[in-house]
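Take a look at this one chain, the form predicted alone, written out in structure tokens.
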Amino acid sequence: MTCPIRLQKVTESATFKYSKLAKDKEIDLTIGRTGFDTPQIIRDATKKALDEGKVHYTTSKGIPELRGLISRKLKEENKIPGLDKDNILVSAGAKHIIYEAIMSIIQRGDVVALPNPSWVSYESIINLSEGEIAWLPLKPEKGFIPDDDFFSALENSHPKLIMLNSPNNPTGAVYPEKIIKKIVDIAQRNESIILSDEIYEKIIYEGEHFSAGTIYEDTITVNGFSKEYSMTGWRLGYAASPNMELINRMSLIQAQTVSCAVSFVQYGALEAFTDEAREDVTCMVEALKERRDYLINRFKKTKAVIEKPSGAFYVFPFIEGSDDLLFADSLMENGVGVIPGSPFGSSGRGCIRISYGATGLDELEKAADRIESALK
């Protein structure tokens, strides 16, 4: 049977093969998430509405009760004008809201621009779309923050889209507002949409998180629950965007894929906008800052490229003259799941993804000895 031209460039997402691999390791840092549980009071919450029956289908574009928190979170949080909670889409994960954004907007042919190396789904979603990737070239020893030779391939794509993603994944790199500002300016030019991937918002050790939705209008803001609550099974997203074509484009999409999202997980994540929920996040993020101060303090021992990141929960180190693909093997037949870098795009080349979210300083330790003694 011959497979449909939008599938034939597309692959495995190499994240999941990697988690996969690595489940039966004694040591897993592949895996895209935190080790910590959801606040109680969303747990509790959601238990109480299944109780109380809400099991059945929601409106397509969520519960009007959340799309109000959320309007407001991104106005007061965020200075996001325009929004109101027709303005928001809440859908099965922020993963299936940047498919809807992307196949709402994009033609076969029509250029995106992406930043080199990107989450790995990014790449494959506007295959998907039979759109063409415009590569926006990053660097370690730059922290993999924007810099003149990206700017300029922005510049000269002429992109329907552009791709931003602050905190990032796979580099824990956030942006300063001066450099989203660059992007704004550029793709203002060209009168590109942007798509700004959120989701790491919340996780941040310095710096201040911007949005490009502050300056911008023509920005689908995307963001969810998944990392900043550790609610990455029950999967819940949401998009934003003063621009109501654009959610309503998204919108019909959803009502004819997955309809809604699940009903009693929308009532659970009202909470997460108590005091409560989000003292538990402080709590995740201190940890989480620790642990990377501790991997930070190790590599920079070693002959790896890398810049303290300050955000998220990834370091994504360069080894000169390696092949990360055989090196996160050699790793993996030590017992330390890892990432190669390569599948996240060409500048990925050399490094390795290292996920400390779920892993704890005592672990992070065995990792780090063996690593070292690797580059050794």
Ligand code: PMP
Contents of the next structure:
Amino acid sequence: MTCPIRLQKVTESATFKYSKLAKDKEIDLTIGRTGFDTPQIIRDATKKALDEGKVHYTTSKGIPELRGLISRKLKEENKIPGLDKDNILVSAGAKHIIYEAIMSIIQRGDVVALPNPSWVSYESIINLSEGEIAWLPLKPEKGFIPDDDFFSALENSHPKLIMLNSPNNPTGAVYPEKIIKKIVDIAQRNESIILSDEIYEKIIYEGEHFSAGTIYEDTITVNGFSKEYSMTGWRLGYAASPNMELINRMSLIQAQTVSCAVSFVQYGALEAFTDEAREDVTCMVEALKERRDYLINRFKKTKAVIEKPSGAFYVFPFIEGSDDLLFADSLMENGVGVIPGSPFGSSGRGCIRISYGATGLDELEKAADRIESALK
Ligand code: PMP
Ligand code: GLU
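Right, the form predicted alone is done, so what does the form predicted in complex with the ligand look like?
So here's everything in the complex, that chain up top.
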């Protein structure tokens, strides 16, 4: 049986692979999720929707009430112009939204500019679309914030699509406004589309979030409920763009694949925009910040290269001369699950990704002890 060529370059998701390997380990710092529960108000509204029989297909793009709230949020908080509910597409997770976006823009040979390192699924989805990746180098000593080498690689690649993700997975970096404006400048000159994945938007400890969509119309802003509201298992994400052609193309894929996001989950998510749900998020971010600070202090005392990341819930230390795959395996044998850096791109070689979203300080201390002795 011949495997289709477009599938041959798709690799197993390293995040899911290492998460499975870590299942029976003492400390699991693999998968990117938080350990908090979904806010009560969202859970209650979802149960109510189920009891009220909201169990059928919804409009393929998502219920109008939810799309209305999302467009309001993006207008008021992110200052993205040109959006109303028709410009929003709700789907079964941001990952599926990203799949729809890439598949509706890229065909064989088209260039997609991808920061190196990047979240594992971007590369595989681009490969599925048969696009060509132009990797944009980032460096641990710069905190993985784009520098001149990044910008010249971007400028020279003339991409059809630029992938942007701030706050970032796997590095935790938050791109300052001036960096995003530089990327937008290059996109404008090359007439590139920007996919701005803002799923960690609310998990920021220092600095401000800036949306490329605020200043550039050909942007698809991607976000979702997984990280902010601890809803990874609910599968709910969305895309927004003032460019209706992009949204229409993505909607075409949606109606012919998942049909729509889960009906009662969409009704529950209406409560995500309330003060009550947002207070839970604020508490969660405070707890995550304490964990970030703890880990950074521990790593600063080792030989690892690490700049304090300002967002998400990952640290991505670089260990000079280490083989990240072997290092992750040895930590795994020692009861600590982490993800090696190289599946995130060649600039991730020698790094490990630690997700502290689901692990409290006591366990992090234990993990840090073991990592520190492995580094000696
Ligand atoms: N983008 C990034 C950067 C991520 O880390 C993830 C992982 N959950 C996603 C998108 C997908 O999120 P989901 O499909 O759970 O909404
Ligand atoms: N995005 C999360 C991670 O990086 C969840 C798993 C996945 O979707 O890859 O671990």
